[in-house]
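One chain comes next, on its own, written as structure tokens: the form predicted on its own.
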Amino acid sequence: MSGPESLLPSSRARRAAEMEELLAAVAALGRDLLAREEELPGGAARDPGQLAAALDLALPDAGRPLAEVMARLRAVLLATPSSSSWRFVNQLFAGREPAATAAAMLTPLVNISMYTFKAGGAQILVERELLHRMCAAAGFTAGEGAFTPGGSFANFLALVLARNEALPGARETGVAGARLVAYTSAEGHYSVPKNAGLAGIGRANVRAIAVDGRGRMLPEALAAAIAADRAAGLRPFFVNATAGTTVRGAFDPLGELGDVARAAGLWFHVDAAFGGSLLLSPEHRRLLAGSERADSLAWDPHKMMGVPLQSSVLLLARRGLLARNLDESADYLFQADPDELNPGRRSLQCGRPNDALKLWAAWQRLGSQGWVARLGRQMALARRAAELIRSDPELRLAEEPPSLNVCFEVRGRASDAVCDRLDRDGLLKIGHGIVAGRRTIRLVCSNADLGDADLAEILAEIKAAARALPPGDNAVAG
């Protein structure tokens, strides 16, 4: 079953029994993938050049057989990051919860799109359930949601929708003319200038609004600045808070910022990507106050949630913007079920992967109690990491972490020449960031697997790095 002959036209038992000869060796190689966790590529597989080489990624005329095929998967992904391993601490996800993690794993199995309940059955009650409690999580009581492919798209669809209720006939006639103006933190995600310019609203009409020490956007920065566009003659429409921001950590003042808006007439939107799942904290919630009075909220479960790439809703505080906004006829798609059971009258996306199963089995492996326990030991965790930086002499914490980003440094040296060494070494993953003017080192304590002793051998990793390298300054100009 295994030669090229394989590949030829063949019965259905005969596909069913390469799948699970198949099924064999995916849970070996996965066995396997689990024992090397602790490494990570480095060295010649840190050069993009060799590694393309070694691994030999030309596509083949013939087919090979799949013990062939497997043993090039394992090569593959033995070059590649486990963001698992605990010398990942790089972006705002890491580690796994098993049961996510089996529940990726199964989905393509069935291999179902998510517009209809015709084609997708339970998996379509499975994301509906999910949406309910996470409208309910934010305070979104008559709300609605979609699952979206990561949360620069949440972002996206939240400045399309808002853009289509600030000129009605947007969606029919576009936006020529209009001179719509967003406004962001200014240390708010990329996406949302990116996401300007694919709306029609354009980058240069997005504002980025200054911070406070803290990180946090200022509500009376954000009022001067509409007030100065609308005497401009400009219309603004559209304020995104950031609850988590990607380098600092930081939460706007929610509430505050939502005054601002509503008192301006603006949709409110709130970028909770990486700092929604605190929703789910009676301790931690609080940083997320004012959330409730958005009228949308991204929120990327893959991120403190342990949940596999990718699993991001957009929220909304009213039902019925999604279709309104969205809908198409279609009817060689949209054949049964009530509209409710058709998630693809609210999405941008026709084919759409099921995101949503993962999520669930973590939740019902965890329960609500679980996620509040993971989440304090994150929280726990980057606190843990801060006393340990504060008292090193070695380290200088930049400043108490807001969340789960530590930014430090190592004094001395120059963050970004000790994150390069580290990831061209195979030693760890971990980025920087400008934090006050100086570029940190950014320790994200996102994998709830971490402890202390994780953290001394990362903070030593760091330091012995640093003592390798010739001084350098943080300083970043201007």
Second form
2 protein chains.
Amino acid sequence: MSGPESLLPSSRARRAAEMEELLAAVAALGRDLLAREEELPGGAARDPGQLAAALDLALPDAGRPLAEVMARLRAVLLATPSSSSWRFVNQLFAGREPAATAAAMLTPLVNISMYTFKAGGAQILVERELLHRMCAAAGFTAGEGAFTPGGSFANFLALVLARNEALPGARETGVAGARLVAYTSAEGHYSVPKNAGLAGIGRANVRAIAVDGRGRMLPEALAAAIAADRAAGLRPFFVNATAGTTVRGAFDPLGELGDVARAAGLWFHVDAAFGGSLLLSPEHRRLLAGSERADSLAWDPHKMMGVPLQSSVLLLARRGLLARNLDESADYLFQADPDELNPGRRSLQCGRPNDALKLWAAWQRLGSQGWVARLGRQMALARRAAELIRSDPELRLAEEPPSLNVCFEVRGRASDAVCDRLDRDGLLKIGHGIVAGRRTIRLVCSNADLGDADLAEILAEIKAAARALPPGDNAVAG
Amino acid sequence: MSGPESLLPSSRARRAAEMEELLAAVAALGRDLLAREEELPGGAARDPGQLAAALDLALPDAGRPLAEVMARLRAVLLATPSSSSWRFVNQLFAGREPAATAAAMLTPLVNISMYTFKAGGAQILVERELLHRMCAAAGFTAGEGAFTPGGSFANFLALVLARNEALPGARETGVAGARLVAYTSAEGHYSVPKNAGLAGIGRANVRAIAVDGRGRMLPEALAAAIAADRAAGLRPFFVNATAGTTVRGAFDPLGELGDVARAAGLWFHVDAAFGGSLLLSPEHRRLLAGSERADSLAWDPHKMMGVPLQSSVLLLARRGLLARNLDESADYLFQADPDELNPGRRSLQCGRPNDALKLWAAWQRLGSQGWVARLGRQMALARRAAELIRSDPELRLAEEPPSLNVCFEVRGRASDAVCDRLDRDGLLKIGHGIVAGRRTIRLVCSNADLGDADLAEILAEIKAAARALPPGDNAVAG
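Okay, that one was the form predicted on its own. Can I see the form predicted together with a further copy of the same chain too?
Everything in the complex follows now, all chains and molecules, and the chain you saw is the first one.
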């Protein structure tokens, strides 16, 4: 047999044999990927044009033997940064819990969709267990929750639910005629205006409320903005407070902001995509004090908890809103079992991958006590980084880290140029952001496997790159 | 060392060792999962209450040893249906391309987010290659595309883009004051009204257009509905045609519907979440004739192409709309490389998992010619199933299958009761749906690994279950 048909196994048995052969190859390539985590792809591999040419990514007309496919897959993966490298501190997520990674690797082998118990079996129960536990951590004792495709969509879902509560009938008849206004901080995540654009509310109807010197939304500024919008005949309906801002890792004062929102009759949402994991730490959950009186809370375990992308939830203080605002009759889909076991009735998506098993596996490994220890280690790591920076005359700490984000400058060197240089040279993935009018390097201490020696190496790489650069300034035009 | 801290390795080296140990365990458990694919979890394992009790899914306070975690993970996965079992024909997706599964298993090991080339490296180039090729397949030679978290969100994105084109400024100021109307068929996917509810348009402003006897939207009914809405002072703006309906696998007449939409100045979207893969087949792409003149097309490779959930794209005929409607300035994120290499500027999501590599790997394995052979085999399988059913006096074929969905009844037995029985007994995951006023069993031939013998076994299981049931009727009250 030759030609393309020959690539198609003639029976289930042959196909299973191919998959079994691949399992060994996956383990072998996995080992190679782990072995190179001390390094990032760098040099020529960093140039998009050269990289594309070297990898030959074109989709062929004729198929290729399995071994060649694996060799090509290997080349592509080796040219991909690993977020578990100690050299990767560019995002709010980094590092891994091995049990979570193992569960994520196994999930495609069963490949079920999370809409019904009929299709998903035990996975639906796993997800229910997690949502129950996470609601309890948030203080939503009579709450409900849903996994969403990322934190932006958790915020989106909260916005839509709030919109439909403020404007009964909006789901059926649209928002025509309404002039809704939402509030977030000037340092809140970009998904808030983006989502307002998607939901028919309009980006221009999101107010960016001023922050204090530590990047926290000012409750009095929020109250004043709500009053001004009311006076102008608009309809304030939604306050987005942030627990762990993207650049600084700051926590808005949830208690005070919630009081303002409730006094004005607005939905109070907490974007804890980054900081929500700290709800599991008796020591650090005080940063989120007041979240238990929120209407909704977004939490991404894939950020601080070492769970592979993605694993995001929206938690709600009250039960019933998800089904009321998301359910569609789908006679061909929801055919067995009680609604409670068919989360497709409470999901943004129809077909939906399993984002729960990996978090469950990590929780089995660590236990709630292990999360406490892990989160404590991450917070301590950020404090330690701040100490190292403060005691180094070449560096300037922007502020005491509110959580895992350590923002600083190399004195006399432009932060963006330093980060670009480190990236181009394949030495460090690290980004920059503006803190109080200055462009700073942002070191996020999410990788729980880093130790003091790693921090010292990271800072040494940064200083070496900076020394090779001409002088530069970090003041940002206001 | 004891207590929770002992669960945290004290160094990166120890953590890497744990992951390496897990790679072997993943391969071993993977083999077990493959070995049991002849069977579905059934019997007591099918009962949610008994299953929850047997598995003990609670999240512990104290962590557990690695081996125990893997044993528990094994138990949970063995209690999960596999969509690659020949006994799983319940959804539009089934079966696997092994290379895609292998790539999906490796992806969590690098765990990068697809917003920037800086973070994603070679994966961004892989995704670009796929979008380019898929645009070409759709006939969008000057087009662009984006991966979305499922087909529902691909349809959502199309709806939002169309809304913003119809109502310039809607992204900024919302849809206040507009009375937009969208059109889909009475047998279109539920995401169309759902998305209208999310996007501020309103479910009530989606018209369900009548279909012909084969489940295809009637162009003259569409034209009449648009005219009536115009006459009533409303703003028609969006036509959703379906290429592969959920129950029947029917293809709307895209050429004629597109003519109606264009003549009226409406956005023409093709929901080809199910049927889009057939664009790769010279023989079968005629089912989608006219899609090349659409404004947008949704296509889920995870449905017909054996790619694990999820892998969905929205393709657009023209370039520029994605950035114009989705981009947010995010100074802390988009710091290097040209916009073209930072797809976060054109995505619904912020953090976004890699849904591209698995499709790329399968394409390397099969080549475009292999897809042709694979899709041909699936279509032939559906025709063969129809033949077997037609020639069996116990069965009644509802219609010649338009694509992969074969809808039929067991004479004198209620289709829903038959499906429930098969599910409860752990014999077959198969669903039912209404075709022309009768409740039918829906056999979807997406699993390319099935052969004639499997079809015969599936039908034998169905008839055996039906014989054990009392007589029943499938007429559905109109």
